[in-house]
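Form predicted on its own, single chain, as structure tokens, below.
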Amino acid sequence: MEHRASITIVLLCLAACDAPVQLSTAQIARVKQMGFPGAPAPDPTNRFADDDRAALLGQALFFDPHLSSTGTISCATCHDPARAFTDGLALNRGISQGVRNTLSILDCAHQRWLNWDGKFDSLWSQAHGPMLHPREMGNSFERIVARVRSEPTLRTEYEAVCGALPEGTLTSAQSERVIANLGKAIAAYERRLTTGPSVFDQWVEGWKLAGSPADLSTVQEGQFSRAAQLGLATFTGRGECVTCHDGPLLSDGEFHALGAAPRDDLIADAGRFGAVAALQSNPYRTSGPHSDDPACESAMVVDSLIAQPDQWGAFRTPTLRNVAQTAPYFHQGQFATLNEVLHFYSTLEGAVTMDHHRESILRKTNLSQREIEGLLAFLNSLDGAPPPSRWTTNPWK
């Protein structure tokens, strides 16, 4: 009897594995919104955003370690092209140990908010932040401007794009203007760091051409395997992943408190709650004096933001594009692998309760091992072709 029971269980499992992967009407609508995002939207607050000359200047700045106080740390130290523009560390390390994980800047031009807490509202406002941060590059306005003035290539490229550098001792307003221009050049470079369509994107296009059928077995798989199809069904269905990871970027771009326990050696991080005031006081915000369109719709939103108590400990939902290349995960690198992340979401094991600030939509899903394996296959299908090599190489070498 036990032998027959075992055979029955095996046959049932095989039948389940062979069953067609089906999507509901709601899931079909979600998947239709998840395709390749295309080119980034224009940035009216940065007049250099789509200027190739500015991008070349930004590339030189990005890889220049002499923009740090020690002459040893560049933007590329933490955003290494060989690591999908991350550093592979749980916590970033510049001049000294940081307190957050390094986010990849691949496809960053699609993001509405920058950093884990959204403290910056554009690529150009974020670009100079690490240069001035004491733990990252530890520099000052004066030394940064002096570097651009004294290095012939940087000076020539700067003046070709932004006009002549002011001579003599710079006023605060002049220094800020130069720093803003440098940030806009780096942003122009970072806008070129876009990835191509992934295996999933290619499959979605074929699925749409086939009429977006609910039965995924009717669509040619190609490299988007049956396991990945099951993962997509779980992602948009029982796993509830799509609640926050939706749209072309597989991110809602918003801020959530997930209750992942902080690292033992770090104090609690206020997240979005602590970032709103910093953003609104930043002279480089998109509604500020250095913006090229401070009255545009996206800029006007910044001045109306209000820090809410439920934003305490909330962090931006990262894109899942290229996620398989960007371990470790979460804002303090709490999880080393995607498997650990999925186990956390499935069980909420180790989650901390943050009074009433805990995300109300988060609940245990108790995923099966087959569902987790499908999700891993799906997440691994989200890697896009890397940016052109001209934009990923160090121009100083």
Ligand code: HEC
The other form holds:
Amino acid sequence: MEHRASITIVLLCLAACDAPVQLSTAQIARVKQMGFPGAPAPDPTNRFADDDRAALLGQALFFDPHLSSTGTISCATCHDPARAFTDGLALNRGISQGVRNTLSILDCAHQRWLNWDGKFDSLWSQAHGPMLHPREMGNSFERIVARVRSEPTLRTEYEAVCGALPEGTLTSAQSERVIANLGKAIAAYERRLTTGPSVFDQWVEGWKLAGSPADLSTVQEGQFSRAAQLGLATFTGRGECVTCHDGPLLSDGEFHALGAAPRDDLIADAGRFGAVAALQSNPYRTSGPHSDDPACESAMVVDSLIAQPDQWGAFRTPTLRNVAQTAPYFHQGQFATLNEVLHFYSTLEGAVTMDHHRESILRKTNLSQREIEGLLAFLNSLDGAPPPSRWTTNPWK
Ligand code: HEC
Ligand code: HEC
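Please give the corresponding structure for the form predicted together with the ligand, as opposed to the form predicted on its own shown earlier.
Next comes the full complex, and the chain you just saw is listed first.
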């Protein structure tokens, strides 16, 4: 009897798997916004943002272990081009073990706020963070300036792009200016680390050309499998993922507290709470003295941010582009696989109750096995072609 029941279920499932996937009008509107992002927007706060020579200087800096106090750790140690510019570790490891998971920098030029907590408001201001962080590269202003002065190619290229290096003992404003310039060159390089259209993007293009039909079976499938289409329907429908993971990056770029429990060996991370004050007092903020357009609209927004208690434990919604390549997941690398992430969303198992601070929009969704498989296929269709290999090694070696 039991045996027969399970056969019936399997047959029902097979029939349902073949059923055409239908999107509602609301889902169609969401999917239309999810395609390929194109080139990053200009950054008026960085005058070198799209300067080729600056980008090459930035590329050399990115692969230079001498930017660390030990001479052993470069940006690429943690952001390894062979691992989609991340390290494959739950928690980053530089001079010593850190407390957060390494973010990929692929497509990071599209981000409004950088890092898990959005502590930086531009790509160029983010770069001094790891250089000076005691657990990451552990360096100081003095040693970094000394390195730029003493390494001939670095010095020549710095001066060609940024102007003469000041001589003698530098004031703190002068040192900050050198660090800001190095950050701007690194950002010019990072702006090139965008990925090409994914299987999903190509399918969206075709679907739009076909008039964005509700019945997905009327569109040529290509590599975007039926399972992935079902995943897209769950993502934008019952799974409620698109509430936060929307637009071309599959991220709203904003901060949400999901309540995933901290790792056993770490305390809970305050996330966005505290980052707002740090940002507003940071001399490298886009409205600060080293910005090339401190009065631009986005810089003005930074000065008017207000710290709120509901930012406690909130993290930036990560982009899901290339997500299949960037395990482990979440800010402390709490989840080893995408399957574990989906189990969390389905059950909210182990979630920390944060009383009224808990995000009211995140609900337990009780995903079925079929929905989980669909979501996995969908998430696996979001890998874009990596940047050309000439941008993934030290250009001076
Ligand atoms: C020891 C490992 C380590 C090193 C070295 C390191 N990073 Fe990171 N990187 C991280 C971690 C961890 C994060 C997330 C930090 C956070 O949220 O607090 C991150 C975040 C970033 C981000 C933000 C991406 C996003 O989507 O918001 C950028 C950009 C970045 N790093 C660039 C660099 C650059 C440039 C260097 C070298 C100057 C560098 N990193 C060196 C580990 C590292
Ligand atoms: C309320 C907003 C919200 C909703 C709804 C939501 N997410 Fe997320 N997602 C986030 C945030 C914020 C994080 C980072 C959480 C952290 O680190 O603590 C995240 C992390 C992730 C990650 C890990 C990415 C990485 O690089 O570490 C994946 C994968 C993911 N979400 C997929 C989904 C899927 C699939 C759904 C629907 C079943 C979903 N999300 C629903 C906001 C949301």
